[in-house]
Structure formats: C-alpha cells, structure tokens
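Given next, in structure tokens, is a single chain: the form predicted alone.
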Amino acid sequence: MSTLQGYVDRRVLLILQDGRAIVGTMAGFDQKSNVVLSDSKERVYSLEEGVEEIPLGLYLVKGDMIVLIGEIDEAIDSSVDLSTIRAEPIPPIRY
C-alpha cells in the first residue's frame, strides 16, 4: 500500500482489466487500492487512426480493476504525437 503514496500528485498510467489505458494525475487512493485520479483521459488506441484521448476529468477506479499503475515521463509524453501512433487496443483479461 505504501507504494503508491510515491505515486501521489504526479501522472501516472493505469491499465485495467477490460483493457482501457486511463492517463491522469494521481489525487489519492485508500487501503483497498481504490484509486483517484484528476485531470484523467482513456487513451483509445487503433491500428487504423492515431491514438484518441477522451477527457474524463475527476475519475474513480476500483483497486481490483488496476492491472498496472506506472508513472509517465511528462517531457516524453509531451513530446510524442499520439495522431502517428498505430496500436492494437489491449484485450480484455479473460478468466
């Protein structure tokens, strides 16, 4: 638990069990891993159009949706054109 307090107040990546990629500023979190972020977008990536960010503002995941939780470069990810970038969207994890 105590690992994601380092994550607090900076932009980080989460990736969820359906597949969605959520980008946002991490707000807090609480001792079931439930996760705030601010200034939140889903990135949507496609093989044939670059990747789309939908805006989702202040946004609440549930701690056993997160597959991973990263922190972003935000010089790097400034940097990059989302609109050149090809990708297959993430599959949904199956049980």
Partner chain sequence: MLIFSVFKTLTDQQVTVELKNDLSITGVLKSVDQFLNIRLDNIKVSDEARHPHMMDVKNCFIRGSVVRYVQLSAENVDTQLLEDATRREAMNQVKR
The other form holds:
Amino acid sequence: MSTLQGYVDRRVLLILQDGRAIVGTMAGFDQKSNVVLSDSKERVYSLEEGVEEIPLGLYLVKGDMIVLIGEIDEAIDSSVDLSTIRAEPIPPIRY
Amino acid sequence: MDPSSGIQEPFDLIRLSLSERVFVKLRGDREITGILHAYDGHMNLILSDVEETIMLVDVEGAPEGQVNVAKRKMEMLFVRGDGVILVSPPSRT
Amino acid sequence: MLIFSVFKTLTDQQVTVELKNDLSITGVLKSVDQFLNIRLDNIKVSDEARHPHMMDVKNCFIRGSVVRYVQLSAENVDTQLLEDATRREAMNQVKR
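Starting from the form predicted alone shown above, please give the structure in the form predicted in complex with its partner chain.
Let us now look at the entire complex, which starts with that chain.
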C-alpha cells in the first residue's frame, strides 16, 4: 500500500462507505489504510440548503470504512463558496 | 463427470469460455454480456464489446411492479469479482 | 496476480472507475497495488452537476474493494495476450 504516502500533510477529502464526506489534513496512515486527519470537518450535503461543515478536529478513520481519498486543490477549494452548493449526499456503498 | 468435455471443476467452464461471448449476472440487478478475455480465482473478469443491462425496479412514475431496463455499451471492461453471481457460457445470446 | 499485472500495463492510460456507490471517476491511472487499490490523476467525476463533492479534488486513491467496474480503452488491451496468460495461470492453479 505504497500509494498513500504522497497525501501526508496535504488537505484531503475522504469519502466513506456510508456516504459521508470528511475533509482534513492527513496526519498519518498505516498499511491497513487507517487514516488520521487533523483539523477535520464533515461536509454535509443536501438539496434544501448549502453545504454545512461540522468541525470534527482530530479524527481517526478505519481503513475498511474508506471508499476514496482525494487530494484537495486548495486554490480551487478556496474559490468555491460551499454555501451555494446544493447536492444530494453521496449514496452509501452497496455490495 | 464427463472427461471428454474437459470440464472437471467449475472454473473449467469459464476457461473454456475464453474468447467467447458470455453472460454474467451481477449484484445490484445488473447483467452483462461480453467477450471474455481474462479471469482469475476471485472471478475478476475482463470482457470486451460489453453490453450492460440494469434492471430498474420501482422507478418513480412507472406502474407498480413494472421493471424498466437501462442498457449501455462499453468497449473493454474490468468487472470486480465480488459482484459476480454467475458466469454462463455462450449458447444463450 | 494476473489482473494486477494487467492493470500495471495500463498505467498512464485514461480509465473510468465506477464505484459501488454509483460514482464514476475518469482519470489517468497512476498506480495500482495487489489489492487493486487505484491511484488516479487529473480526475473528473461523471455527472458533476449531481456530484459536485469532488470538484476541488485533482487526484485520488480508490480502495479496490469499492470498485464495481473499470472501463478501459480497447486499443490498450491485447486480448490474445490476456487469454494466453489466463490459460497459463489456470494451468498453474491445477498443478498446485
């Protein structure tokens, strides 16, 4: 599992099995792709209102729960006004 | 068991279907047909000239119990084995 | 092992990964490991209007276990080579 090394200390988006989206700074990971995020927030999407960010602080996510880890382009991220974005939540994983 | 057919175990059936069009039933009410080029022990598959059919049940606005289908084509497709329910060799189109 | 090798030959090619949560992500395959975890660069989510969640994401790591399909370009795949390699691997399974 060499492939997570490049994400350490970067702002990342985690998408979880239940459809949650969490952003944070990747503080570390291990070979089971368990991930520790610092300064993390959950982004809650809905069609009724803009994206709500709920602060979570230091967060450990079990590798089994992770669907995807994306590196956030901070230039794009800071240019986006989350309060204007309306979208359905990401569906949960169905096997 | 019929020794002349060369089929001793289930995977032999898939091996003998290489380069033939197969029918694959998948989880999530999906079916695909395609030409089988590779597989492994997890039933991961690689197929070409693929047509996927998704059965959509309970579509909004559709009469109760009616099944709608969505079809799409893909030229080359890897299918992860954990979604495979069955692989059936040619004959059926 | 066979499929892992196939994916390794596809690095730097554009692929579309469809996940079990119905998200489809197109990008350049940068790496793959033995669990078929996938690294994609330069990604684009299909139907971005419906799924704006990843608009600020430029590359990503996808867990192999959540992949439903990977759409490949036919020109990048030597089907004869694949079939031969598959038969060879099947033979080795029997011998063991």
